[in-house]
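One chain follows as C-alpha cells, the form predicted alone.
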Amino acid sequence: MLKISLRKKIISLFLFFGLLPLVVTFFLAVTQIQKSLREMANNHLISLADEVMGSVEKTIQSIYTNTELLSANPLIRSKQASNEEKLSELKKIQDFYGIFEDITLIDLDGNVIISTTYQYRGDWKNKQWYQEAKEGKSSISPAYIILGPHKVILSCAAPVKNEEGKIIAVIAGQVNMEKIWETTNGIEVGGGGFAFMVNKEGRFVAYPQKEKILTLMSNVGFKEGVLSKNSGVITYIDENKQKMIGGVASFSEKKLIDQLGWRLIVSQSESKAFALANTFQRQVIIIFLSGLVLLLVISYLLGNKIVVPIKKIITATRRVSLGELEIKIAIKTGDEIEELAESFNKMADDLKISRTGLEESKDVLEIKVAARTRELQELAKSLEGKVGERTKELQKRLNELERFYRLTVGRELKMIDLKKKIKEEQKVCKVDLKDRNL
C-alpha cells in the first residue's frame, strides 16, 4: 500500500483548499473581467467613431445649410442685379463663411455665370449633384480632385429660385476636404491609433497619409466588412501584417448615407486597444503565480510546523524504546503538539521511575534468592547425609532379601528336581511290573 507522508498530505490539502478559490478567481478575472475590458475598448472605439462622425456630419450639414442660404440670397435670386453685383456679394459671403474655396453660379444649361475663383475644371451639366439641384433638390458631390492648385474638393449644389419659385440657376459651393480632415486627423487613440474615412466605393476620403486619398482599399475582405455595416467593430490585417481593430460609424441622416455613404473608422492595433485588458491579464497571472508561491511557502512552513515536532516525538519514542529514558523533548508550539510533548516527557519520567523501582526490586529479589539458595544448599547437604545412611540401611536389607531369595529359590529348584526323579522312578517301576506279568 502506498504511503503518503503527513507533510505531503498537509501541503496537498492546503494547496487544494487554497488554490480552489484562487483558480476560480483567476478564471473569472481572465474570462469575465477581461471580456468586459475588451468590450469597453470596443465600445470606446465605437463611441469615438460616432463622436468624430458626428463632427463630420455637422460640417457637411453646415455646407448644406450655407449653400441653401446662398441660394436664398435676394441679390442672387434677383433678375435686376448685375453679375458684377452678384459676384461681389458672393465674395463677401465667401469671406464671411470662410468655408468655401469657390462659389459658382451656373445656369440651367450648365454654363458658369459667375465664379469667385474659377477653380472648378469640368463639365457641370453632366454632374449628378448639378442635375439634382437643377431638379430642385440640394445635393452634394463625392470627394474629387481639382488641379491648379491640387486639392480634394466637395461641391454642394442648391437650386436658385426666383420670386415666383421657379428654378433659374444652380449655385455650387466648393469646400476643401481639409475642413473635414481637420476633424479626422486630429484624433489620437492611445498609441498609434488614427481615424480614416472611406466612401461607398471603398475609396479613402480621409487618411493620415495624403497619398492614399481617393485610392481603393486593397484589402477586399476589410472593404466588404466596412461597407456592410453602419456601426460596430471590425478587425483586419493592415499592410504591415499587424492585427487592427476599428470602431465603425456612419451618417445618421439617410440623405447623407445615400449621397455620400461615408464610413468613418477609428482604428487601433489590437495590442494597443486591448493594452489595458492585456496588462490586467498579466497582473492577474502575476498575482496568481505570487499567490501560488505564497501558498506553497505557507503550506511548506505549516507542514514543517506540524511535521517537525511530530518527527522529534517519533525519534524520541524510538530512543525510549531502546532504553534511553533520560531523553527530553523541547517543543514550544503553544498547541496540542506541545501538550503531546509534555505528555511524552511525563511518560518518560514515569518509565524511568518504574525502571528504577524494578531495578531495586530486582536487587532485593536477588538477595532473597541468594539467601534461599544457601538455605536449600544447606538443606540439601543435610538431606544428603540422611539419605546416605538410609541408603546403606536399605542396601543391607536388600542384600538380606537377596540371600533369602537365593535360599528359597534353591530349595524350590531341589524340590522340583526331586519330584522329577520320583516320577521317573515310578515310570520305571510300572514298566518292570508289566514285563513281569507278561
The other form holds:
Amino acid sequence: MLKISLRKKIISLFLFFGLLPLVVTFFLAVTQIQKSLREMANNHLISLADEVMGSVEKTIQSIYTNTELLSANPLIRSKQASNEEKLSELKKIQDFYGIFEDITLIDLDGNVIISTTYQYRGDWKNKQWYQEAKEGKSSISPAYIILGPHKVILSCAAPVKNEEGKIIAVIAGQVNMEKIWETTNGIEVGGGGFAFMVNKEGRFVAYPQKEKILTLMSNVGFKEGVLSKNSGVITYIDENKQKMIGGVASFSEKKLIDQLGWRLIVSQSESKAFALANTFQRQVIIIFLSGLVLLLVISYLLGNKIVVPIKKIITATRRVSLGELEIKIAIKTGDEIEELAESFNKMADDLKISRTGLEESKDVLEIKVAARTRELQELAKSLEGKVGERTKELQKRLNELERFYRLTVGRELKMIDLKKKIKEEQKVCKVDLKDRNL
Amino acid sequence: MKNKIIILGVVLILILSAVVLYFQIFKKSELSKPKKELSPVLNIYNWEDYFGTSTIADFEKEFGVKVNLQTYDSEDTMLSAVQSDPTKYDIVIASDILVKEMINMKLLSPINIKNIPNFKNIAKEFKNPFYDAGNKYSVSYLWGTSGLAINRKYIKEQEPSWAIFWNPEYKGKISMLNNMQDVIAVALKYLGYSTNSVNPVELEKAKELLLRQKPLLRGYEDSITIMEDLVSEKLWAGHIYSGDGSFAAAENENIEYLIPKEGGFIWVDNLLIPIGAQHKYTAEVFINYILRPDVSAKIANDLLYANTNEAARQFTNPEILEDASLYPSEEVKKKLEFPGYFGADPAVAIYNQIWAELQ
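With the form predicted alone done, generate the form predicted together with the partner chain in the same format.
Time for the whole complex; same chain goes first.
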C-alpha cells in the first residue's frame, strides 16, 4: 500500500479545499468577466466602424445628390446654350461645390462634349457607371486611379434629360478619394488603432498608408472573412504577425452595397483593444498565483504545526520503547496535540513509577529467592548426609547379599559339576557293562 | 516492464503531436498558397481577331478549360472595362505604355513566372522591357507598328508619307485609328515633332492639323474595320496596325502596308492578368501555352504580326520573317518611337481635349 506522509496528506487536503474556490473564482473571472470586457471592446470597435461608415455614406450620398443636381441644371440641359456657356457653368459649379475635381459632359456615343479639366482616362462608353447613367440611373464608379496627375477618384454619373424627359447626355463628376479619407483617417481609435476600407474585390480603398490603396489584401482568409460579413468583429494576423481585431461596418443603403460594396474596418491590435481585459486577466493571474503561494506556505506551516509535534511524540515513543522513561515532550500548541503530549508525559511518568516498583519487587524477590536457595541448599546437604549414610548401609547390605549370592552360586556350580561327574561316571559304567556283556 | 510501457506511451504521444503539428502547418501553408488547379473556365478579353484561328479551340481541347473570349476594338475600351470590374477577366492584352499605366493604376496582378516556363522562348530584346522592369506584370506577345495601308489603284503618291491622309482627293476614303495617342502621334510626326510631344504649342499645331483632316475622314475606326474595308476597297487608305495592314495586303494585291518616311509608332503587345482575376493560375497556364513555339508560330502565321517569341521562328513562315513591313530594318526602326508615358504630365489633359474636339 502506498505510504503517504501525514504532511503530504495535510498539504494535499489543504491545497484541494483551498484551491477549489480559488480555481473556480479564477475561471469565473477569466471567462465571464473577461468575456464581458472583450464584448465591450468589440462593441466599441463596431460602434466606431458604424459611426465612420455613416459619415462615409453621407459623403457618397452628397456626391450622388450633387451630381443629380448638376444633371438637372437648366443650362446644362438647354439645347440653346453653347458648349462654352455650359463649360463656364460647370466650372462655376465645380468651384461652388468644392467636391468635384472634374466635371465632364458626355454624349450618348461616349464622346466627351466638354470637361472642366479633361483629366480622365479610357473611353467613356465602356465605363459601367456611364452605361448605367445612360440607361437613366445615377451610378457611382468603383474607386480607381487616374494618372494625369495621379489621383484616386470616384466618378458619379447621372443622366442629363431634356425638357421632355429624354436622356440627351451623361454628366460625370469626379471626386477625389481624399474627401473620403478625411473621414476614415480622422477617426481616433486610440492605442495605434486605425480605420480602413476594402471594396468588393478585397482591394483597399482607404488606408492610412496611401501606397496600399487599391492593392489587393494579401491575407486570403482575412479577405474572405471581411467580404463575408456586413457587420460584427473579425480577427486576423497583420503583415507584422500581430494579432488584430476589427469592427466591421458596411453601407446601410442597398444601392451603395450593390454598387460599391465597401466594408469599413476599425482595426486595433488585440493587445491594445483588450488592454483592460488583459490587465484584468493579469491581475487575476497574479491574485491566483499569490493565493496559490500563500496556500502552499500556509499548508506547509500548518502541516509543520501538526506534524512536528507528532514527530516529537513519535521520537519520544521510540525512546520510551528503548527504555528512556525520563523523556519529556515540551509541546505548547494549546490543542489536542498538547494534551496528547501531556498524556504521553504522564504515561511515561506512570511507566517510570511502574518500572521502579517492579524493580523493587524484583530485589525483594531476589533476596527471598536467595534465602530460599540457601535453605534448600542446607536441606540438600542434610539430605545428602542422610542419603550417604543410607547408601553406606545399603552398600553394606549389598555387599552381604553379594557374598551370599556368590556362595549360593558356588554351591550351585559345584552341584552342576557334581551332576556332570555323575553323568560321566554313569556313562563309563554303562560302557564297561556293555563291553563285559560282549 | 512498467517503465517500458510509459516510455512507449510518451513516444507515441510525441509522434502524434508531431504529426498533428505538421498537418496543421501544412494545412496553413496550403491555405496561404494559391491553388495550382486548372479552373473550368477562363475569361479572356482580347483585341478582335488577335489569336490564331484554332488557338482557343486547341487550348480548350488540350486542357479541358472552357475559354470565354470577348473582344474589344480599342485599348481604351479594355481599360474602361477593367476599371469597371477587375474581376471580370483573367487575361487581357495591352500595349507597352498602357501596361505601365495599368501597373500605376494598380489594375494588374503580378504574374508568377515560375508557372510560365516557356517565358524562356521570348527574345532577349523583349524581356525586362522599359514599361515593366523584370516582367513582373506582363509577358510580351506580338509586336508591330502603326502605319498606313494604301490601295495603289487609288493612291497616286509613290512616297510613303502621312501626307496621304491630308490629300483632299481621298475625302471619305480615309480612316484613322480610334486611338487618341496613335492619331495625335501621326499629326505630330507629320509636322516633324516627336510622336510623344508634350509641348502645348506643338500639340496645338497637331490639333489644328487634325481638325483640318477631320472633314476628309470617314471616321476614327478600329483596325479590323479599316482592314476589311481596305480589302473590299471601300477605303483607299487607312491608318492601321502592321499585322492588319499586311493581312489586307495579302488579301488584296493592290494594297500595300507602309511605314511612312516620317516615322511612327512601334509597339509591343503583352499578355496581362487583371488584379481581380478569378482564375490566375489557369491564366498563367494559358500564357505558357501561348508561348509554346508551335502555338506562337501558328498565331504569327495566321495574324501576320511580328513575334516576340524567338523559339517560334523555326515554325514561322519564312516570307513573314522576311517581310520588311513586319520586321522593319534597323534603319527604319530608328524612325519609330514607342508611345510615351505621360504619367502626371498636364499634357494628358491636352491630349484628352484634342481627342474630345475631334469626336
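Numbering follows the first chain given and starts at 1. What you are looking at is a predicted structure, and each value in this text was computed from that prediction instead of being measured. Note that the rigid core is defined as the largest set of C-alphas that superpose within 1.5 Å between two forms.
In the core-superposed comparison between the two forms, the C-alpha atom of residue 341 has shifted by at least 2 angstroms. Superposition of the core reveals a Cα shift of 2 Å or more for residue 310 between the two forms. Residue 47 is not among the residues whose C-alpha shifts by 2 Å or more between the two forms once the rigid core is aligned; its shift stays under 2 Å. Structural comparison between the two forms after rigid-core fitting shows the C-alpha of residue 367 displaced 31.4 Å.
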